[in-house]
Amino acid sequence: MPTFEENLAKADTYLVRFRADGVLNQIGGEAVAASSGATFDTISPVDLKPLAQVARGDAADIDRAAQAAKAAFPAWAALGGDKRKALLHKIADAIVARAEEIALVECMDTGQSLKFMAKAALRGAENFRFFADRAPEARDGKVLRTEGQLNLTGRMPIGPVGIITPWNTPFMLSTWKIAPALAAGCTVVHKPAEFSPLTARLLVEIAEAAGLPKGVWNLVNGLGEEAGKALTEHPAIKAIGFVGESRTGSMIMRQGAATLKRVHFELGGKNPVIVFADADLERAADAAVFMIYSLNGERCTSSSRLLVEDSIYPQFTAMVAEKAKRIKIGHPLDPATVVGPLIHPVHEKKVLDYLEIGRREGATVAAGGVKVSGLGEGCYIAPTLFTGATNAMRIAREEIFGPVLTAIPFKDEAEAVSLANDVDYGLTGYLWTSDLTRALRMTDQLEAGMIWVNSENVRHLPTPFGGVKNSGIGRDGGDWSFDFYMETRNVAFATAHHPIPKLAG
């Protein structure tokens, strides 16, 4: 395993090109600056120093990209599924070949530790392979018979689509949204988050070097209120797939309403992990710690509320606090680091504000609760556990999106369900119990799109991914992705003569 110093040297080598050339847009197969010439700086959360200047795209750049996607759509949609499959596998192979570069660049751009980002590129490649294998059948439908009629259903790609991805694990989440769009036969305009744009540039380069035709995949960097807004409003864009905050999702829905855009939202969460006294407590504690403190707590599926049966509440929260205190905080390229810096000073301030809010509300800091000193100018916050909390507190109801866990006791199954459901979100739930019938009852009652029983978040790609309430609209994964990127149509054939109504004699 490479040392910290070796990782740092390699990362610096990979970043040289971005420092020299900046981060350009990719439109119609060409690397281009913003039409206005404007740029913005992207900084590393490790030390707050600039990594690169990024093209600041606006409505003119979005229009050019949308027109390129529109022009490329007929040929790409007409390409046979087997050919799309082969091409997407070539992209996956190319991602694997550059996995180290992707991981090191993403660590420096996001602050996520190499412990997790080392696998992000490989997961991205798997996303491409998964949907590549389904491309040949993406248009298939059903034969529906009735007396005197044969119905053939099928699916067709919806057209050029806009993809807006978040800053927390940008490479993997970009592949998760873009791979099924391409497999379905759609063309793409991708607007990555402004806080972490570097690996989006690598990804589109990899795709075109692997043979993806020009204009099929276009990249426009920029701010949400400029490039993002223009993308959601553009009439040539038929659908918007967005991963990010619930508030932004609501805004996108309003912006796309005039053009009746289809939308798919993977939004926020305030996910409960519910622990009963009969659970395997050591495994449950490890899972709870993993799901809130891995990826710096910057994940939509994090278990940010810990609901514990009151008879074991002191014991279990003490176990979690002890584990949280032992987590290694440090530079993301240090192989021993688990928690790195948060993405940006703006987000760091938000999380620090919530630590103060929790104290003012009367919760007890059982672990962490502070900005970590001695690690330079980066955005480092210690893994935090609040105990003595109630579900009425803001730290229990609002998405913090950082390494902050709020523990609340419950007395019985009914109260556990009530507490779990008493938030605006409904993305995931985690349930720990050895009672199978209780697990069946609870999973029937929990308001969440995904629930894991006696497990942390272990993804199986054919299963649906998505939430209810303010956590989103629609599902990713398996054929559910194609349901979004494709239109279903029916063709009815008369198989016998039948009386046709006559309106005139």
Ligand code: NAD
Given for the second form:
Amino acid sequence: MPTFEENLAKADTYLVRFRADGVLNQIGGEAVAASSGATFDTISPVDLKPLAQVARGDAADIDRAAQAAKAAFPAWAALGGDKRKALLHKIADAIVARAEEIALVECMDTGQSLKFMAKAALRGAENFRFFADRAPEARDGKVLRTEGQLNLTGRMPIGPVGIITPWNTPFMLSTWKIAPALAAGCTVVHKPAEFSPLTARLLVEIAEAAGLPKGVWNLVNGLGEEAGKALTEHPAIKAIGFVGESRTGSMIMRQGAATLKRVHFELGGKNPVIVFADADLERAADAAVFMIYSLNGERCTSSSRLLVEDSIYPQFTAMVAEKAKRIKIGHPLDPATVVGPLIHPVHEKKVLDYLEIGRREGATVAAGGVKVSGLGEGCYIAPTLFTGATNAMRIAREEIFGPVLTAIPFKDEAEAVSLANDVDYGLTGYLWTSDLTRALRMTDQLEAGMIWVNSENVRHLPTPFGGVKNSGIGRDGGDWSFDFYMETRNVAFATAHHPIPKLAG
Ligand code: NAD
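Moving from the form predicted alone to the form predicted in complex with this ligand:
Complete assembly follows, chain above in first position.
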């Protein structure tokens, strides 16, 4: 395994081009600056120094990109499924070939540790392969017969689509949203998050170098309220696949109303991990710690509320606190680092404010609770556990999106369900018990789009991914992604000379 110093040196060589040329848009197969010439800085959360100047696209750039996607759509949609499959596999191969570059650039841009990002490219490639293999069947439907009539259902790609992604794991999420769109036969305009735009640039370059036709995939960088808003309002864009905050989702719904946009939302979460006394406590503690502190807690599926049966509450929270205190915090490229710096000082301030709010609300800091000093200028916050909390506290209700866990005791199953469901969100739930009947009963009652029993989040790509309540609309994964990117149609054939009503004599 390469050393910290070797990783730093390599990352530097991969970043040289971004420092020199900035992060350009990609429209109709051309790398272009914003038409206004405007740029904004992206900084590294490691030292807050600028990494690159990024094209600040606006409505004019979005219009050019949407027109390019519209022009490329008929040919791409008409391409046979087998050809799309082969091309998407070539993109996956090319991603794997540049896995090291993707991982190191992603770490420096997001602050996520290499421990987790080393596999980001491979997971992104897997997303491409998964949807590539389904491309040939994406259009297939059913045959529905009735007397005198044969119905053929089928799916057609909806048209050019807009994809808007967040900053937390930008490479993986971009592949997760874009691969099914391309497999379905849609063309794409992608607007990545302004805090971490670098790997979206690598991704579109990789796709075009692998042979993706010009204009099928366009990239416009910019601010949410400028480029993002324009994308959601553009009449040539038929649907918006969005991953981000719940309140941005509701803005996008409003913005897209005039052009009747179809929307797919993967939004925020305040996910419970529920631990009963009969669970394997060591495994449950490891899983709870993994789900809140991996990826710096900047993870939509993080288990940010720890609901513990009261008989084991002191013992279990002590186990979690002990593990949290031993987590290695440091530079994301240090192979030993688990928790790196948060994405940006603006986000760090939000998380630090919640640490203050938790204390003011009367919760106890059992681990962390502070900004870490001695690691330079970066946004380092210690893995934090609040105990003695109630579900009424803001630290138990609002998405903090950092390494902050709030532990609440419950007395019985009914109270566990009621606490778990008593938030606006409903993305995931994690349940730890050795009582199978209880697990079956509870999974029926928990308000969450995805529930893992006796497990952390382990994704199986054919399964549906998405949330209920304020955590989202629609599902990704398996065939569900195609339902969003495609229109289902029915064609009815008369198979006999049935009597046709005569209105005139
Ligand atoms: P955000 O909502 O602030 O931004 C997401 C994207 O939306 C960015 O590209 C941003 O520029 C754009 N945007 C902002 N305002 C816009 C507007 N008015 N119109 C169009 N686009 C606009 O989210 P974030 O802070 O980047 O990411 C963190 C959030 O993402 C958290 O809430 C997290 O839970 C969520 N998330 C959800 C999932 C999931 O699968 N459910 C996965 C990852 C992250």
